[in-house]
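Below, in structure tokens: the form predicted alone, a single chain.
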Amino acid sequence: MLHDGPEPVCSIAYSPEFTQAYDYLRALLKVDERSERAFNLTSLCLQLNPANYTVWHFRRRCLISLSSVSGQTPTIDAERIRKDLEFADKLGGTNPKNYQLWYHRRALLEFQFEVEDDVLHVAKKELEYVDRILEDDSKNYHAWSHRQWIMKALNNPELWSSEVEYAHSKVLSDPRNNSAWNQRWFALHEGKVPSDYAVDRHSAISLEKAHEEASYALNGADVDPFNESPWRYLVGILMEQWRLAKRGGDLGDMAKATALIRENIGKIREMKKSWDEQPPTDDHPPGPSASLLSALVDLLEVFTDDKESLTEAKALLEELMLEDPIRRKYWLKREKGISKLLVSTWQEGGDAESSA
């Protein structure tokens, strides 16, 4: 660790303070001294380099060694955890995307959830910290991942319900924040609120809830049809119900899933027509939305034995090749796939007529 040897090829210009601190740390690591002075030295070393994984790891070992012993299970005193979370908070202010810092918070919380009586209070306090980070950067991947870990670690119904509303507030503040849309999906699917979930259905939301979420997505898309996030959310919700019904093999479920998708296809068509008829303005750029067209194609493609749906999807893909030239080859590939399905459907229909 930071030991370049007697003849370094490319020597890094460390400051004297940096070199001295890490020289002392290497000496303590060599003899595995987990004392109070070793712990204090890690504070200095992390202030000089907050991304050093070895120092964070050694710091946690020191915390365990300096804490009161509780049986054979390693633990850290609650007060030390609280102070170290504050220390990490101070460093995190200038390092909001530091992998090692976020993992340290998680490791401390794993201990804290074991020693605290009111773990819900602890979790809420940490969620408030994460929210402060997201206020500065609403798409901070580390913060969202940490938030999801807290939710799954406690698996508390109160937290799950409030998380759906939290994700909604983030969507409202920035409808293009795909992380917020993803968090809503996560909270609905991982929270396992009984009224929202199908029984023994691989954590898929119920058909009734799917109707609600489809409307939620369409409302978001109506605000800005060029925003890809609500369209992808809509397709995900509808395709989940389709796959679920298809896997179950129940004709009644298939009919309900088909009706749900057909209903939303109709709504998208209406949105497209309304958008096309409006004159261009600053808030209404000319031309169709590639995200809208793409979502419509995804849903129409579901009906592989329906010639009308496939023909419409083919026409939309031809339009996408013009309106979205960057992905022209991708749309062309999908158009060729639908053309093959149309030929197959036409041949099967011809064979059926011949046999009749």
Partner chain sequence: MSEFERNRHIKYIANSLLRNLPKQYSNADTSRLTLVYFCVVSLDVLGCLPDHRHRRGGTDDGGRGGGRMTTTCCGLVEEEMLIPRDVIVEWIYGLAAFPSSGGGGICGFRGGTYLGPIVGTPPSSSSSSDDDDDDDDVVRPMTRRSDDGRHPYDHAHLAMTYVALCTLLTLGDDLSRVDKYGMMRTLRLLQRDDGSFSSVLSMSNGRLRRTSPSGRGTRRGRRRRDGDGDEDDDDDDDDSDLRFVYTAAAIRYILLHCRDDGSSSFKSEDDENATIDIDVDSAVSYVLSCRSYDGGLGLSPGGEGHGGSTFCGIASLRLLGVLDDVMDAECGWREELVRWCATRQRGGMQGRPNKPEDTCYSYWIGGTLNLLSMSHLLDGCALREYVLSCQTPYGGFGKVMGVMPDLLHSFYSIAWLSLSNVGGCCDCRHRADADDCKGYDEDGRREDILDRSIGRLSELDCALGMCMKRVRRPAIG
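Switching forms now, from the form predicted alone to the form predicted together with its partner chain, please provide the structure.
Since only the chain itself is given, any partners or molecules it might have are not part of what comes next.
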């Protein structure tokens, strides 16, 4: 049994089974017995507490020791890997939400990538497993992280493009699944992050692709303008092009990025107008979408030297203060910022003093 000293704190009323199993485990850990019976005991201990990272670690070491192949590099028999992936699957149930379970899969797969010839096949099978989990909880953060790890590990062009399609299918089944939108971004950028494309422009997406993605996002937003996800995806895509052009300093690129953003501002204005004119329904609550207004403001604000854009943004912020009252103080701060800019640049157009 556990000896915590005479006055333990936060002691847990473990079940007798729990205490017994872990007593045995401690004895085996102490002598580092990596036997078949030790391995079987870890199964029981993990059923009792799947979050014990030491037991998972010990289990992996047992797997290595019990494997028939031995050599310089530690390895695990393919059959044992397969069985253990199944074990982890059963243990997690339909909605596994603990770090250790997912890490175990990853550690096993790293071994599997070593021993199997057809790595792509292994990866695809694992992606199918993750899909099953996402069927049950489409926003499971661990599951999406695991997918991302597989994608990065393989870095295979076929997988990158099929992942864009996968993300699309998840967006279709629930357009409000922000994880799916994020996965689309991740797959299109082939796992690259902005600090990568600061070094290599070509790891960001092209201007042509950005046009397509903006349309994709707008289509999604048109289905449900109250859905924040496509709006932020849209702003992300457009701002990426804007920043790339700005950093490159090429006037032609700047003009193209400007045109891209202007074109989308136009489309959003139209969408706002048509929604404003529609009578409220069950699916469409009265009032404009704060997500739409917020995205439109962000894009208009890009043009800090254009009085008309800023004036329009200011009016939209006033609308947001009314329509999105929980963020009234936030929108007021944004509105004051624009008013100040308008006054300092054009000596007019704002009531910064009065509202300050």
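Model, not experiment: these values are computed from the prediction. Residue numbers count along the first chain shown, from 1. Basically, rigid core = biggest C-alpha set you can superpose within 1.5 Å across the two forms.
Novice: Does Tyr24 count as moved between these two forms, where moved means a C-alpha shift of 2 angstroms or more after fitting the rigid core?
Specialist: No; Tyr24 is a residue whose C-alpha shifts by less than 2 Å between these two forms when the cores are overlaid.
Novice: If you line up the core, how far does the Cα of Ile12 move between these two forms, in Å?
Specialist: So the C-alpha of this residue moves 3.3 Å.
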